[in-house]
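Next comes just one chain, in structure tokens: the form predicted alone.
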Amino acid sequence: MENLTANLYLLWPEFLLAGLAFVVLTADFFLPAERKNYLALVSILGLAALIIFTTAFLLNRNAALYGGLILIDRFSLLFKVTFLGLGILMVWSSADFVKRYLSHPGEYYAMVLFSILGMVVMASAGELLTAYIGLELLSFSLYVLVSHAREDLKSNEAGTKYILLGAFASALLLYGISMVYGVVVQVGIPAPTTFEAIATYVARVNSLPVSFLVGMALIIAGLGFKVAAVPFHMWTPDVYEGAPLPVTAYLAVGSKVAAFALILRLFAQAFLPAIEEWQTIIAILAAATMVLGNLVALAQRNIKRLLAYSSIGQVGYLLMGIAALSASASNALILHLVGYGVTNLAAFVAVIAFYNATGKDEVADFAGLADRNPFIAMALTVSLFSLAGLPIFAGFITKFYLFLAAAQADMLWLTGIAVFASLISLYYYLIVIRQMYVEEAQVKTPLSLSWVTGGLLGLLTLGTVLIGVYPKPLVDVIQTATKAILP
């Protein structure tokens, strides 16, 4: 008992952010009805002083917990604390979409808090079952959110196509997984379904069995779930257009940002002996999805569904960078992660301040936009050119070092994959654009923006320009992050 709880204050971050969950969710029942947007705020600052607390406490600290299965790390500490600022930003852009159009707002944040804690332990597992259950306690919370809007329909519907396909994809991985460990464990190797033994017995065999390759593509093709990669995207466009807005850009953000911190972690430091084996079978997926995203983004009219495409077409470029796995195409999967995540996040608050004015989410429904508030048609015109990835925003800086990256490691054909892909992307950004700054509005009213929003939008877009123009600080903190996984 004492070895197993000799580093046990190693994990107070989750210990905290679950009480954190339960403080929102128990308070719920206290306050008044009037008084419930206050659980926003005690999330909001709670998350901040977790963040402060994590810094602190695990900066300069190494450790591999239970025998591998939590890693403490340079590498896990970044992806928290960007989970616990997603999780901020989240609550935040919520905050007037909650208030205008759900009920029991305790039960929705408290749930975006435990999807947090799903994806934090996702980013500190060594272990595959360890990743399993954070992966499973990710999704279980999206299932809940996905469908929270209970009084809609398409809600409804959007979160009962999710959980019947997530449990498809589930079944997936933790099939691959017991084969996978069906073939280490024959060999002796402990502790067989962590990531240094896979790696060890990867490492050891002078050809991998078909059992073992069977598992690990079942496991690609689970993950490929999770990030919607093609072809395994077809509930993407639904799901999107059903969950309730803030929903819809915690999937395009957060799920892709915790599913891809474990999937660089799993093929780092468990796949990386056998990249032969998957290299090719990757860069396929990865060309597939830019394409497809891509095209079928073309004849969207609908802008979440619109978004849900090219948030497809966006994991295509981040499957680039596992493609071509080395210590620079790793820096460059992470930072296009997080100028994505920014540049994606600041393109759906302005939907969501469009829509809390307008209650419309159609294309067509932008014409105008650009005379009824210019606020948000420029902040949306920034977020679409980053996503393009034009000059100066984020979305430039960061393809260019992931396209750099899958050059350098041989792969000019995807690179140029990628880059006709994201002229393709260009086009249906400039349709959304020419709505809002040369199409007139049928109505001319002025369109009201709060503060709470404005101010996340405006920091959002701050954020997009920032990293575009100076990105060296992330850059330097994403290195010393993956020497972590690829010294």
Contents of the next structure:
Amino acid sequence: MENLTANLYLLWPEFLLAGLAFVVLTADFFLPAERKNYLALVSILGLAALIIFTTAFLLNRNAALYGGLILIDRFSLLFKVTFLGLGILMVWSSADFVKRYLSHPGEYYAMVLFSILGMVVMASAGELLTAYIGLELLSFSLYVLVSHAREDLKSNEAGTKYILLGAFASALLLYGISMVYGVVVQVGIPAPTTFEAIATYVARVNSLPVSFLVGMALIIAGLGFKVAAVPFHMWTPDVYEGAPLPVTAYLAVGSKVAAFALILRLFAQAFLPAIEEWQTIIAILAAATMVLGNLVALAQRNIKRLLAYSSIGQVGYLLMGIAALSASASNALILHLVGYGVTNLAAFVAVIAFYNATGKDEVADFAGLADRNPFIAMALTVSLFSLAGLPIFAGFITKFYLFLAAAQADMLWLTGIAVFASLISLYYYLIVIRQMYVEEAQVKTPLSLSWVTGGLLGLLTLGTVLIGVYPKPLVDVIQTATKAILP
Amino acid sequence: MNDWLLFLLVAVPLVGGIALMFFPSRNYPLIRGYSAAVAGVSALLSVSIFFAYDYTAAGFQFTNSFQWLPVLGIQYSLGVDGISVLMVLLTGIVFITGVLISWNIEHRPKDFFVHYLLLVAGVYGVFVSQDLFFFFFFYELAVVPMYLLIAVWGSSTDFKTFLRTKEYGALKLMLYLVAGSLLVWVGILAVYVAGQGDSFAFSDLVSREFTPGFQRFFFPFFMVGFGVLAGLWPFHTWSPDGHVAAPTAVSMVHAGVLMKLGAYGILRSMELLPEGARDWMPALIGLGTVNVIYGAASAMSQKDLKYVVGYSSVSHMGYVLMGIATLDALGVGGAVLQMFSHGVMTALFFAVVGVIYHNAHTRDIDVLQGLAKRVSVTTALFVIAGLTSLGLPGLSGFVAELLVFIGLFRTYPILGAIGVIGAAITAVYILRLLAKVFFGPISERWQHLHDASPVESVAAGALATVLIAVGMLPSYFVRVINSGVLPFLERLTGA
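What would you give as the form predicted together with its partner chain, now that the form predicted alone is on the page?
In what comes next, the whole complex appears, and the chain from above leads the way.
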């Protein structure tokens, strides 16, 4: 057994992040009420500093801590930076909401920071229980965030639903982990829940025992709940609708990107040798998720529910990357995660901006937005077109890459379904766009837009276009991350 | 400098469109002048590229290439051959005239011109891209602005028994075109993967070997996918509805240029999958024949002037498809010339119909009567477009259709004969239309009808001039076309 403190310094980013969270949390007790909103700025600056520190500190380090429990490599680095950046965007997009509705901003921002910590652990976990702990830290922070609008019954209902179903999913996941453990430990491989041990086991046995397959299926189901893949998606629309808007955005982007970081590493480093066993199942899950998510989105009249179902559809595309797992698919998956993250955040921030000004969130309320605030309308249109996968926006190249990866894995049928699902999605995005540009507004007063939210919206829209026009630098970075998990 | 011509050709409207977003939205003269300047520069570039193209050398010229995403083998590579250079010219002509025709748009002109410039940038991009990814990229880019252009600035058709709102037309057009493009997408991915999976460059892919079975299976993805945009029957129904609902300039670009983009896509995909293409040509020629007859017959029974033009486009695109499917030098050459000729002609048609609608506020054929007595310029322009449409010698349509027919009679004489019947039906509905709307007794209502404004006259007059010029001096055009078509057929038939 190696010395437990030997490589502890490699976890500096995690320690500092936890420290930042505690500082923000406790500062809330002492700061006078009018100063509390500086905590947003503190969080943002802290996260920005952490991004720089983490990148510089871990850029050329590769290590497996504690016999492979935590992996320090380019893959985890890329996602660490992504999550820290996401944290900045999340805090930024919440600023107006928190200022208006919450009396203790510190609690809220601390929860965000803790959830980021959970994500960071998920991305660097090389072992099932470590990953589980990261996931639970993320989930518990999210349970609190979802029900943060304390006076709002819908928010409370969403929080309760999310806790119950989340706990159920966690139980499935744990049960699956225990079964895998039980099978692998029998053949005497040390540290049986590390990804490496599982991969060794899978490669060694001729045919996998049923108990292992059941364990794997339970893990897939548990993670499926977390990312809202069909048929484990039922909680999504209600929770998305009930949660405060910035939290909904965070759920739709943050928790999904984190869960997919974990799934990608798990499948690439542990389950890949058994690809024949799960490829078809994941492909079918992917197909069902994208078709159902997009079809049900057609019937939605509430913008939050519409975006909820649209994000379920997006999960279908992402799962396609897992089903077609290869270096190319991994590149495509990560690229789509980033592109989807930026785009979907842009869409949500546009909705947040609209909600902040009007307090409404039905699709019909968007009528005439192009006249009332052309900037919000333009940004929302850009992000919806990007989600639909049209050029010159991020969604075009990321989807193109992802569908291409599936085609390369001889799953052109899945690509065909994905392409069909994209067509459906275009229809309901157009319905929103039509409201904004074609329909007449009932109230024609111009809508105000705070510079905080407006600036964020501009930044995200720019990002959406930039990834779509010149993705090469991003793809280059992603390739190095993929090399770390799929050499 | 020549290397950068094509780059500029795409960049000018693209950057111009994006820059226009930051203009003050109330300064109408500035917006108009700026848009006209952008269009003017683009048109000048188009014309100079067309005349600088060396048809004796043939092959792809003005080539230039930039790495974009090397990991997937995607390059932004540009080049034009004898076929695409003509399409570039067509785009330039329609672009500038479209801006002039839209001179008096009052509803949010800035947003209109932004979308319009981006649309044209997409069209240019398709014609000059030598990389399958960018080909598709620009193809989709051209589709993006369509929805808002039609839904916001379009016009609805409202007869008592027949209601088509602009929103309906916009949505239908958008969904059809994207559905078609998605088929193409699947096809492109399949071709990429089967062709070693390392390059999207057109020049690489045409040299890859695809098994005959693969080609036969995947060619329809391209044929139907692009066919949707080309108005291929039975996937044409978006076209009349969409074109009628669109504002004039967009109808001009769409019917004039975008439908050609579909036919152009079919041509290019034939080069990719030659054996598959050969097997599917009989189907294409059959559907093209239906296009000709069905489109003409439908045009005959329309009450809305714009719908007549819309269906006549479906009919004329049938000749293009038939000509391509002959795989005969004259037939394919004629088809390409028809693409150009029909593009200019239909742009002229829509421009004049737009002028009439703007002044008369109706497009109902039963109501419009004897306009010739009052609006001479409008009438003259419409007559030129009409005569081109029915294939009068001396105008460009005659040369193009004649070549297509010769090609047809050399390969599929029976279908050729049916095609000629289509031309006869065209003559019937065009002449009937001219007689009724323009040359009948004028009704009291139109005694004070305004003629085309000077700007409109110049724009439409320029289009008419092109029709006459090509009709009188087709040889230069035919030479340029042949420099593209002959190598194309060589590759395709191995002859």
